[in-house]
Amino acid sequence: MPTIHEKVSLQPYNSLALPAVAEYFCAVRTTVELFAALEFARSKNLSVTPLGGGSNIVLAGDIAGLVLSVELKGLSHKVMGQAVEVTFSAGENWHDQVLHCLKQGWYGLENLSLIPGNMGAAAIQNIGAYGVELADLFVSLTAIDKQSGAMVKFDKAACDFGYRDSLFKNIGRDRYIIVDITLALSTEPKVNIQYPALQTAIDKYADSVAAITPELVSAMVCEIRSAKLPDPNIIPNAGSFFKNPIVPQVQASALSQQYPHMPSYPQVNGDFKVPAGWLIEQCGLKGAVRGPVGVHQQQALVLVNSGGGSGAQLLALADEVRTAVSQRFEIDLEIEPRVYGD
């Protein structure tokens, strides 16, 4: 049985460093401990809130019930010719595992380098960057159904992946605790450098390297991300706070006429993705400060806690940003992190 603690501060468990207290708290490092913790919650009729790396959450207040720090570790792999299926425990750090796979010669994750958080949460969010989404590599995951206590396996179709979306953010929200995820990688070093910012970064090395390798792609992604996104260990933040909105072609065309320099990216269904950071910047909110919280001065997509800020203050700033964008562009921004304790 894992140790159950009462009245535990969650400030060290969220990358925004927001203050909140868990009614009950325990860290689970094995599935045996996880099942025991869930049994404890059932015996006291407690709600259960799982936390991963804490990099994509906003704590708006204290959390009733049992908060689980999911710290399951380990990985296994299966080689089938040039294909490699790798199963990662949910508590493994995402970026550490990207680097581990590169060292093993297992390729495919390099465009997703330096994304904060753990493996389990990556599937919930369907993380994506620089032309690659988790769904592109996904095979399956194993989760515990909190309602029945049963282990359930989900294939790609069952996860209902969308842009920064999945079953686990919709009808499966709050029902499952992810135990592990399996991804399909390759020993063949095919690189994807079609994303414009990545292509620009890679181009400067074209004359000095023999080939564009997955390792170089990873290094360039890390360089780009480090230049534009603040380190949460230095400036508390949750990365991209808003999803890039996707708007119909008619609306995108109308906006392009009004704002000729507006960047937009066509989608397979004819819609267009518009950078949320650009929209926020046009509203004059880049670098805005509201007491201890603010909009990052270099990347308007990121909200920061400069010290002592609360979840309520951060969400008030998010509402201000969303209102400004809605009034100017008639676009509704969606908050990307999960809000707890509200």
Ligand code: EPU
Contents of the next structure:
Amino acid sequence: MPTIHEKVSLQPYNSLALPAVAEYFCAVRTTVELFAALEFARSKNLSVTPLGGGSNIVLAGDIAGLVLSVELKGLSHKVMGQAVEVTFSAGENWHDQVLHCLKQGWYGLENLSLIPGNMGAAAIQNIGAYGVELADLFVSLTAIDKQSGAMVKFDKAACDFGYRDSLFKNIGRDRYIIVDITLALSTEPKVNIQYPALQTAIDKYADSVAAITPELVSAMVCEIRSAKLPDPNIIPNAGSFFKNPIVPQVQASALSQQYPHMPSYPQVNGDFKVPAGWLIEQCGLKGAVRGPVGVHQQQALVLVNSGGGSGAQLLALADEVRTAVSQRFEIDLEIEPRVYGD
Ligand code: EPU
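Next up, the form predicted together with the named molecule, please; the one we just looked at was the form predicted on its own.
Shown next: the complete complex, the earlier chain at its head.
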């Protein structure tokens, strides 16, 4: 039986460093421990909240029931010609595994370098960056269904992935605990450098390198991210705090006429994705400071907690940002991380 603690501070377990207390807390390192912890929760009729790396959550208050820190480790792989299927335990750190795969010569994850968090949570919000998203590489995952206690396998279609979205944020919300995820990588070093900022960064090296390798792509992604996005270990944050809104074509073209420099990205259905960071910057809120919390100076999409602020202070700032964007652009911003304890 894993040790179950009472009244545990969750401040070290969330990258925004927000203060909150778990009624019960347990770290599980094996599936046997995980099942034992679930049995404990069942016996006491407690709700169960699984935690991954804590890099995409906002703790608005204390959490009743059992908080489970999912620390399952390990990976296995299968090689089939140039294809490599790798199964990662949910508690493995995402970026450590990106680097591990690069070292093995298993390519495909390089554009997703330096994303904070763990492998399991990556599937919940379908992490994406620099032209690649998890769904592009996804094969399947295994999860425990909290309702039945059974292990369930989900293939890619069953996960219903969308932009920063999946079944686990919708009808599967609060029902499953992800145990492992399987991704399809390749031993063939194909690179994807279509994303404008990545292309610009690579161009600097185009003359001095023999080939644009996945290792170079990974290094460039790390360079761009480090320049723009605050390191959560230094300035607590949860990455993008809002999703980039998707607006109908007619609204996008009206906005482009009014703001010719507004970046926008066409979607397959004719809608346009508009960068929330740009909208927030136009509202004059980039770098805004509200006591202990603020809008990051280099990337307006990121809210930071630099002075020991609370979830309520952070959410008040998020409301201010949403109101400003709505009043100026008639666009509703959606909060990207999951809010708990409100
Ligand atoms: N922009 C501004 N002002 C800002 C921020 C951005 O004008 O303060 C403009 C940029 O100049 C650029 C455009 O907005 O023209 C897009 O900016 P960027 O490339 O920085 O990407 P993003 O759309 O702001 C998204 C993801 C990031 C991901 C990057 C790169 C979401 C919600 N965010 O940000 O993901 O790293 O693209 O692919 O989709 C995360 O999810 O935590 C995250 C960091």
